[in-house]
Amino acid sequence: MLFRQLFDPESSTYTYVLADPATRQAALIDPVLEQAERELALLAELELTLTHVLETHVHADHVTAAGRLRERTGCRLVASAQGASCADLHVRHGDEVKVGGLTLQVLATPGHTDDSLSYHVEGRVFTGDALLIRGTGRTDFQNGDAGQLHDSITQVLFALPGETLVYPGHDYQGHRVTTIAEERRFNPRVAGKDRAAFIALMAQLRLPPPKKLAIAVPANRACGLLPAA
């Protein structure tokens, strides 16, 4: 598989390629908005066809691209059945997304926000903003749950091999990576916690709302795409 992993420095956003070598056909998880010529041009140096975009989820904190780049090369938009209706696929839990000869396995992730996702292929898994580096999402809006963020880490990403290499929607440490096993062990909202004590651990938290908020929500359930004013 061929891999690269971009990041935007406004927020914080790590967005990942994926391609196929033999096929050429390739997808992006969680592109940015003021980041889609980088991608396209990117794209093209590698000589890569793009075939999907993926969201881990409705985001708050940055617009999406997806729609951009649909306009600009015709790929297919993946999201969850609970996110963004403007979509081409909503996956479910189980479902799986081909992209040439790659296999995605998307688990569904909710907690931080009620459509999260992770997408599991050859190894890693594309956690968005339910797993992060020694972290976790939030969970006081857009329909979060810590009850249920608690559950689709422990139960679900977790249950994942440990060697499986964890990448992030975001990281604001300058980590890039990390593993399940190591997240199992030092990852401090999680790691010798029961569930309530998790939860317990998240209504404490009190962070300020993201400050794209009200901008990037409606914006990101049209696919990144608004009328203009």
Contents of the next structure:
2 protein chains.
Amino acid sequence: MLFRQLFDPESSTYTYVLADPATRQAALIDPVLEQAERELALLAELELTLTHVLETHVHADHVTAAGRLRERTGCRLVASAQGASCADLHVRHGDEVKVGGLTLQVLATPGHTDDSLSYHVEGRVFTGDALLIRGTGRTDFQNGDAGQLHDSITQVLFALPGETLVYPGHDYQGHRVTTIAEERRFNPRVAGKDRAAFIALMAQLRLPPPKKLAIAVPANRACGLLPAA
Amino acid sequence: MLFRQLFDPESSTYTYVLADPATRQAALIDPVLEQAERELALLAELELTLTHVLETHVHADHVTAAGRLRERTGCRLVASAQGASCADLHVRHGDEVKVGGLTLQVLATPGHTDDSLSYHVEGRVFTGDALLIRGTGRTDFQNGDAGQLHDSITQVLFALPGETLVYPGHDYQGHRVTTIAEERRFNPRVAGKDRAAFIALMAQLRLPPPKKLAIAVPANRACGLLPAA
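I have the form predicted on its own already, so could you send the form predicted together with another copy of the chain?
To see the whole picture, the full complex is given below, headed by that same chain.
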């Protein structure tokens, strides 16, 4: 698999390129609107054809490039059945998405938001904001639910092999990747804590709202294509 | 090989962890002083023993954590014979550095600075500021030399197999990695340009001096251990 991790410094968002080297078909996971031209330039240089954009969830901290990329390339947009209605393909737990010869397995990992998905392919899992490196997504808006997030992390993601590489939707400390084994042992929000303790911890975080919440959520429900002024 | 890429957002510097999974011996390439505790925490969690810190060159944009890490762990510091005199091991083109069962090959790649080295190991090359992703280091201080940098890139680095993964010392556009094949084709400073054109291009860049130049260079010549006030 051809693989690239890209970073948007404004929102600290990771975007991923996955491609099948044989067919040159490629997918992007969680592209950011302001970086759409960067991603298109890289795909062109690598001689890849974008066939799918996959969203891990309706983001609250940045606007997706999904709609823009569909307009430019004709690719298909993939999201949760609970996610953006403008997607071409609504997927749920257990579904598979084929990108050339690659098969991505869809895992429902709700709790950060009700539509949160992870994608598992060839020893890597893309966890969006469900599981971060030594952290988790917040659970205080967009139908977030701390108990549900604890279940998603400990029962769905931690059930993957320990050596699985975990690629999250964000990192704010300069880390790039972790493994399931590391997060089982060292994730301070879940390691050695039961479900009730996790719920109590998340309830007392009292984080400020994301800066782009009011703009990003409605924009992302429209695949990043903002309503005409 | 166990491998991690880490990022320092202030200086946009990449630091690399390379380790031999069998012996748990590890090296860091280009650690940043302000991130020393982050790196030590990660090494401890991964149950790795730091045996070497390798510098690609005397940096002008950040202070190295090398001396701090040597104090804390007893590791050996590796630098060019033209680099910091406080290093334990001065290496030159063709030398090898053993980290557990890993063998890093030293490539002299001067031109950004006169002491610039790259390290090649198991299909990856760590190029410091000689070769960046679609860019190169500047050549206007610390005995930089554009002709020498062109030779280093086109004759030393581009002689590696095309599929070699290139991990640079910095990136400012959110890219993480490239390949030798990509840089041969798409690096705008060298692709399709001869040595004279590269020298002319570098001569007219007129970049402002790095913010930390006056602090970082003397500090790094002392392995990042600043003289007592």
